[in-house]
Amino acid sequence: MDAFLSQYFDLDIMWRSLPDVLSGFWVTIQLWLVASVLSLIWGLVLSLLRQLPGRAAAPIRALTIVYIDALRGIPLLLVVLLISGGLGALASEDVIADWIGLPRWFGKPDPFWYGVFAITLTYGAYMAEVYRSGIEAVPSGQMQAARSLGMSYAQAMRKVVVPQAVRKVFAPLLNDLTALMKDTSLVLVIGLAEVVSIGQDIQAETFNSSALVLGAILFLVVTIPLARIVDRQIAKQQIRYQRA
């Protein structure tokens, strides 16, 4: 039991670890909130993309399925090192300008971008789907309602149909951004000094794994609150429906 609490819970090293910790922690709460709104975003549009009307529209929404069914079946992992290696190499041949290929934006490492980047697109497949059931989720008639006072396609999705869809799926896009917040770790392989990579670095010069115990203990401050505000959510939405 000793030699548990030693290699897990080894309060020294965890209290002189706690400053490079905290700064790798930053980092990631960075990537997370970035992330988390472009997919949001992302998400919304592809969302609004696979339901436009008419059959003009078709290729459009063929397109966004086959873009949405892809992103969900590769593995987040494998599209940040497609990203970051592609973007990289490309630059470097002049396909593509450097401040895309090679971004350093608002003083952040490239590293951190490809990060975004891999997210959004990944994570905004998920969100599009969340919404997508929002939307049908919505009585038909709101849609009806609303054309039938004048206002077009795009003006009653605005206006009517999305604040509704937003409102049924709160929780669940809460639940993806919490699954989002511990896949910022997986970007630790291509160079961002975010938490779990600087725990490791530690784990490697001191052969003791308490510095990635309370990177872990930092990850769970910030997702235990998450899952109960969703826990709250849900139980809002069921005492709504009961009265309903």
Second form
Amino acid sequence: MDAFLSQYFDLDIMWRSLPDVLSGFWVTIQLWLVASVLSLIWGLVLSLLRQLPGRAAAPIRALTIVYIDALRGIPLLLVVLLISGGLGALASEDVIADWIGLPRWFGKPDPFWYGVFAITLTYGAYMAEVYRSGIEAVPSGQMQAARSLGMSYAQAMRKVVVPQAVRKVFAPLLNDLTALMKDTSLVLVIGLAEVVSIGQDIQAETFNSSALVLGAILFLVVTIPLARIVDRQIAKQQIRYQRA
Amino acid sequence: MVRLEGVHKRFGRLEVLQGIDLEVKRGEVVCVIGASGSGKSTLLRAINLLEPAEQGRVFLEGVEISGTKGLNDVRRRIGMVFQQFNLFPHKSVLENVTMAQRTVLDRPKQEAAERARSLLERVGLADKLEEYPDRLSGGQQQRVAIARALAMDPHVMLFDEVTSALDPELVKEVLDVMRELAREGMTMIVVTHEMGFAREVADRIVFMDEGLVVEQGPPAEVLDSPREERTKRFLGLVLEH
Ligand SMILES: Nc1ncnc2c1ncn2[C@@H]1O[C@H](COP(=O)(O)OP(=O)(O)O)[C@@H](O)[C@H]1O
Ligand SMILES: [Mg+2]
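Provide the structure of the form predicted together with the partner chain, given the form predicted alone shown above.
And the full complex, kicking off with our chain again.
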């Protein structure tokens, strides 16, 4: 029992590794926030492309569906490796410019941005489906009313349909953001010093897992409140349902 | 004002409009009656091209609007009120009435709000500006919807069974607003089951069955001494109740 406790909950090791683990967690948080914002935007763009009206847009719709299906069906880890290896190599062969092939924007190293790209590409596809369910849940009378007032399709989407759709899918989107946060740890395979990779290094040095447990606790500090927000939101929607 | 020539519309194999000819003059109030499924809603949506006809022509103020571009400007001149109100639930009453004024007509915020206020006052809802639709009764919501359509300064108004979803005691407040509108000379095409309203307000009654205009004429003629067998049968069914 003592061996078990000291393997996972050695307070001394936790205390000593705290600064490193915290700095790793800060990287995780930054990766999470940047990738979240971009995924939320990219997902919305994809869902709108997927539902573009009219015959002329059929190829765009088809391509978008292929993209969404493909990225939802491939492991994120694989996308991370494809992006980092691929972009780096293409940049060194001068096929693409360095600023995109070896991105170092805002003082962040290229693995950070490869991670952002890969996560956004994948989670954008997940979120596109979430948005779509929200858009489809908005009664068709809303679009008709907006159009009957002379609003264009784009205006009706922007002012009437999307705002209602986003409200409906707030909870599932937050769930995706929680999953996204956990998946940021995959970027350690391309050498980003985020919280899990730092915990792993300490584990290798000390033969002790307490730094990783500390990392786990930090994740929970963020994800558990998110889960409660989701619960509250679902309860609120149910009340609104009963009133309507 | 509005003219339809040989308008056909099908959904898959179902031909919902089978060649409609109809003319509505400026200031005229036309009530469209007919059994459920006879194509009345589709007719209204063919007029403002929410559901463009695949055959036939639609004219607004002498200009053909079917098969043309610039439908947004056409639609804004045709107000429409729906059975299910279709208010924007995420917006306040005031915002419901100002939104399209701002986005479609580019009216300044102040001006749009003023117009909205005066219209909402006219439909008796001056005290509800900041409420959200789900806090209003059906009758109040429908009156907001009428104000919302009027805010675009439409030249003609389409009403699609606007009292059918209302509790009986709320029907009158909506019909009163429509009566007032008719008195002021608005051109109106009203799909309704309210025979009393039709008799009182309509200049002309149009009876539709299976996607065709079967009979039309002044209320006294169509309602009291219909010529067509199908009209008689329909009126027999409705007037029993
Ligand atoms: N968007 C649509 N797709 C398929 N069928 C439709 C659609 N709209 C209406 N219909 C069908 O067309 C027929 C006429 O409908 P409608 O115009 O709503 O009749 P009414 O308003 O007189 O009750 C009905 O059988 C209805 O099911
Ligand atoms: Mg109908």
